[in-house]
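The chain below stands alone, shown as structure tokens; this is the form predicted alone.
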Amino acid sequence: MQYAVLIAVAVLLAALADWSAIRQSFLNLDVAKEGLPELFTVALRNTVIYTLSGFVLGFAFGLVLALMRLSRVAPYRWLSAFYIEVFRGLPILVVFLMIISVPLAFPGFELPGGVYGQAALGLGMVSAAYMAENFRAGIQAVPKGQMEAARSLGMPHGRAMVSIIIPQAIRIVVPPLTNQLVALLKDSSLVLILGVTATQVELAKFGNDQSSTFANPTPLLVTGLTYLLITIPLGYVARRLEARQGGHR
């Protein structure tokens, strides 16, 4: 019965749709070609740069925050917890607006890299808060016997963390980190708020500009498909990694 309803709805929508208008508005190949090769050489390239730079910064800072959260020094734990709660609760758009406003408090201050630096900082600050919790869970998931064995061999606590505990924790949290990379890729669309130029546009703004120029939504569809070409494989990789880890438990 459910399949029959689904088929009936699909047939009804197909019958009611104006396929000529759909092809002209959403599948206009002439309009789609106007965005080439800049779609890949400019927009996609910038999207990847924004995403990876934010991910690298978030990875490094998130690991530091996780270690602070697990520290025996109370002020470190408090500072880490405060940062994580604040930046997990702030929309990334607000973070970008705050970064834009920094020169008001520090006249003449400019981040290295201009928009690229601002994007990396904003994406990195927010992703670090989420990655910190992933890292903390990964570190706590490593059997305590690993640290005890290292210390029994005379290895200092810091060396044991760097050489034994952290590498294992990173392997454990690879699936959620992959999901975080997907989230950052989509969040990079908000970089437009930083005031990008034609050579700094990412996929979403590029598609919107093209759509406005030609008064046709086809570029938006092409942009969406380009995002999916990246996010779907990454999502598949994350699921496979999660399944593999689940099978090893």
The other form holds:
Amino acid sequence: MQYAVLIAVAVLLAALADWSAIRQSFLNLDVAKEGLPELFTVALRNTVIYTLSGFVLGFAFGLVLALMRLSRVAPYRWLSAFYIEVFRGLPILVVFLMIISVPLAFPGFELPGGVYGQAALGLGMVSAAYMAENFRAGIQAVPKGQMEAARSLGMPHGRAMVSIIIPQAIRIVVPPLTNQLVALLKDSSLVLILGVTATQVELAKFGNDQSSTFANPTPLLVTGLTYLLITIPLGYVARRLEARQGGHR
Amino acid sequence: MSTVEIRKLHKSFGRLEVLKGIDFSVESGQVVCVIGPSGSGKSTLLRCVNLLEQPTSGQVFVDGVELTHPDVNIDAARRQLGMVFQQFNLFAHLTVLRNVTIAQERVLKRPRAEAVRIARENLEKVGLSEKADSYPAQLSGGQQQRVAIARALAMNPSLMLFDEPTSALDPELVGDVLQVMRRLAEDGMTMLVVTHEMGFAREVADRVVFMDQGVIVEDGPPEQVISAPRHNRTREFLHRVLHPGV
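Please move on to the form predicted together with the partner chain, as the form predicted alone is already shown.
Now the complete complex, all chains and molecules, led by this one.
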């Protein structure tokens, strides 16, 4: 019975749709070919660069924030908590707009790397807030006895953190960080607000520009598929890693 | 070898007073076993010796140096105190060999080759040379605990602290760990052992200390404390331990 409804709706949609128009607009191979090889050599490449640079920055800064969040020094904890709350609450778009505007307050200052620097900073600042929470949970998930054993061997607290606790915490947070990477990849599409040139263009803007040029939405479909080409396997890897850890603990 | 002296030690967790004034000492080369019912404060006492727990008041001396003094570098002091935990606490992300070398390199600044040589000597001593490249999760509890002992010994401690080292083990694995500890005692190591193994305490200990409700009730040679206890509380505890289910 439920299937009957589903099939009826599908048949109705298929009957009403203009199939030649669909093929012409969304599955136009001639238009799709126009995007090659720039789709991969420029757009995908830039998307990966923006994503990874933001991830690396967010990883490093997020770890520092997590350690501050767990610090015995109260002002560090407050600062870190404040930062995390603020940047988890802001849309990346707004952060990008601020990154463009803030240098106005410092005449002569320019962020190194141009758009690449701005993109890395924006994506890094926001993802750091999320990763900090992941790291904090990971560090707290390492059994207390590990720190006690390290301290009993004469390791100072910081050394024990670096040699014993953080390596184990990172293993624990690999699945959530992989999800973070997927989210970041999608958010990298917002880099277009920074005003990118033809060589700095990433997937979303590339698809959009192409579809304007040819007055045909096929490139958007291609762009979407290119995103999925990365996000679906990554998401799969993340779930696999999660399942594996669940089995071990 | 080392001496331990504890004076007027008190420890409270919030409103709960776990140690209610402990005075006792361990002479150089002695093996002292601490026995008593769970919740009697014996593990807390042991953890106060290397300051894993900060005493609420009182003093802890090792070789005449007051560890509880605020100016003492506790990391330096802990190097001469080997600690063995009930839950082993091997570093889960490191191989057995690395577990035994990492503190030698990072804390004692021994060169890698020397650290590895010392690690292999100590793994040999606990009978686990062939497990050097395994990860802790691949070992039985008894093997893990022997690695933990090797890890502590590699730091050349002058005193070994054991916190119920066999309590988390399956019965058939207890013997190997006790055997290693017995040999350590024969070599003259100063040892402070919290344990429920009455056989080990009777055979190996120079002194047995019975604790109950945060105080030391009885302290003497094993033939006295275990075989002919003077206090009622000691007798009741030993009866429960030696005749479970009766």
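Please read all numbers here as calculations on a predicted model, not as lab measurements. Residue numbers count along the first chain shown, from 1. Under this definition, the rigid core comprises the largest set of C-alpha atoms superposing within 1.5 Å between the forms.
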Cα of Ala8: shift between the two forms in Å, core-fitted? 3.0
